[in-house]
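Next up: a single chain in structure tokens, the form predicted on its own.
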Amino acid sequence: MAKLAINGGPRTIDRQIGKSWPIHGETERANLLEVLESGHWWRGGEAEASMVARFEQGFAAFQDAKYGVAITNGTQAIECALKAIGVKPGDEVICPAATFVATATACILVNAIPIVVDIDPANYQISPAAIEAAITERTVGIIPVHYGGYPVDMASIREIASRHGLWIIEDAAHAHGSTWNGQGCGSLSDIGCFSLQMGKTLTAGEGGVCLTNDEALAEKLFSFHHIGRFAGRPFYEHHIVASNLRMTEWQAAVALGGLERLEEQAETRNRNTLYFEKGLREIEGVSPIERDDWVTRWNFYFYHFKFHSEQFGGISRQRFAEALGAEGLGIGSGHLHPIQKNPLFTERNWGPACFGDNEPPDYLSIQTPECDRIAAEEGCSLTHRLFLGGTEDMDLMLEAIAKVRENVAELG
């Protein structure tokens, strides 16, 4: 009689594990009826007392950063962070191959050149020596992910940058919350850039944020999302050409009360995430990324752990994907997809964009072989939201992983 679910067996997993997402409670409800009777929908331009600006104020101070700028969305938010550091068209900036492919459109938007480079087969981030090989006369930053909300090698990749006179912008869309050597993720480079989507650890349906310690790249970053204003002079005073990137009080409403939870949500994660480690490695065939010591907080947006063929019965990492689905548990690959495979890398098919005397290059011929592999065969992806119940939900993911393995000669 088969024992697995693929095969006819018993689910190991017949009930919800985690929570459900997003999550809200009373303080959003009350910030939103606030919103809608004050009559003041919009951040009123430098108001301090607006839902946008206590939000920022309070994100800012959550991630270690002296500012904070709230923007319509992730995308948007590394677009305005490069235009308020001085990205020019034509210049070349570095960015992984595992990402969210808004990394790099967003310097396609601005007429720069994202420069596509392999990742760590050790934590699946950004490879500092990666980074090293691909600097050119053309090189002017590097937008190091901090992919899955895994902190990257802050150290290697600074040194790169200061002996090469880079700057860098932190892409921390999955960060929210997560440390490196204790300091938020978002505050450790010139500009931090994070996203509110839906699925994000902290979520206003929509939204962004640019965070950064540097005062005059605060002012940069406030002019680009208002319409080219600057702070304290005439509203209808304009200086510099730029978009309207405000968020809605709305947005800020929701935010502010998923704001309260971080913390406590982080710290849960954190918790379960160590447990759940505990309990992987005694299983055959599976493994967790082992945190490198700078990792004082992991608080992902998803949860990568490593699957490995030749130990787990020589099965594919597609058929492991199966079964454990079957069991109850499924798995993605989170974006470990090269993203200079998609088609508008391929195809060249960025419109109108002005790239002045420099093109971009082939991207067919971008080779990153350890994305390549790990996006084939080992990579594989939880959502954060399975990890926010109790341990009984970490045993329940262990028992269904370990079922599979014991019982892989059904898969055969």
Ligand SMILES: Cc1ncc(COP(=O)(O)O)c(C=O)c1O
The other form holds:
Amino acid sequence: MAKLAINGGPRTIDRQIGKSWPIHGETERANLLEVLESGHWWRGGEAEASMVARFEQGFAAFQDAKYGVAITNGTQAIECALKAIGVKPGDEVICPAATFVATATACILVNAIPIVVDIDPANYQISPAAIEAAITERTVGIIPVHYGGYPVDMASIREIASRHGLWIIEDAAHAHGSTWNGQGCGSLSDIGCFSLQMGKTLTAGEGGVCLTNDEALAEKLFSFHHIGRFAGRPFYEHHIVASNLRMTEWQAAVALGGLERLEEQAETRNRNTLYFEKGLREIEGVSPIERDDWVTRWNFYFYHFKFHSEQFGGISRQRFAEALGAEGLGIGSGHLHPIQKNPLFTERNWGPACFGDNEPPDYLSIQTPECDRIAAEEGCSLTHRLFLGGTEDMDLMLEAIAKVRENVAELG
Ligand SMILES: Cc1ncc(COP(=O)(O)O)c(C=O)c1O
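Next block, the form predicted in complex with the ligand, ref. the form predicted on its own:
Below is the entire complex, every chain and molecule, led by the chain shown above.
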């Protein structure tokens, strides 16, 4: 008789695990109604009175930053940061292969050239050694991504940046509530950029935020998101060529509700994953990412663990995913597929971008062997909402994985 659900056996998980996503409550309802009835549906000139300003201040404080500028979305947050930091055509910016493509396309959208480098196989984050090896005289900055919400090795990256005179913009799109040595991700460098798209652990459906501790950068970010205006100057006085990247009051009304729950949710995820990791270590053929000392809280967008085919009866990760899916636990592979393999890079589809006297590299020749291998064979991801329940949910998830391992012969 088959034991595995994929072969007709009983399913391990036949109820919802964690919570459904997105979550909303009374604060969102009240805030949305307040905006509706106020007749003030944009941040406008009265910046201090707006929901957007309240959200900027609240979120910046939550992530340990001094200043926040709310933006339309996470992609444009990175574009805005690149403009504020003064990137010029043909400047080279180093980013990881394992990320969502927007980390790199935001560079191209401001005529900079993303140089894609490999990840560290231990924690799946951008490799400091690979950053160092990719630096040329055209390099101006680094965009480390707290990939999956796991805080990057910021000490090494800061050291490299300061030795080469480079700026750092953190892509913290996955890292709301994550902390590096006790300090909020996104507040650890020149500028931190967040996404509030619906899947993220803090969401307004769409949205973004730039954080900084630098007053001059905060003024530039504000101006670049507000058609070149400067706070405190006449409303129709425009100082720089800039777009309208303002967040709406509706988005901020919703984001403020999520912000109230973020601390508790981050603690729940953290507690559950620590428990889950213990269980994973007991199952042959899978292992957690072993947390580096600097990881004081990992509030992930997706949680990665490792699958080792050779210790798992030789089956592929794909087969493991199918069997686990049949048991009721869906796994993915996050954003591990190396971004430079997208047609936009391999076919050089930059659109109207122009790079001055520099040209993007031949992305087909950029080698990221660790990212390639992990994307193809090893990396497994679980969505953050699964970790918002109790330990009994963790037990069920572990039970499903252990069952597939124990009966792997059925998959031969
Ligand atoms: C790492 C990373 N950077 C940037 C973005 C872009 O954010 P948005 O979708 O809000 O434009 C995303 C979105 O998923 C992301 O995952």
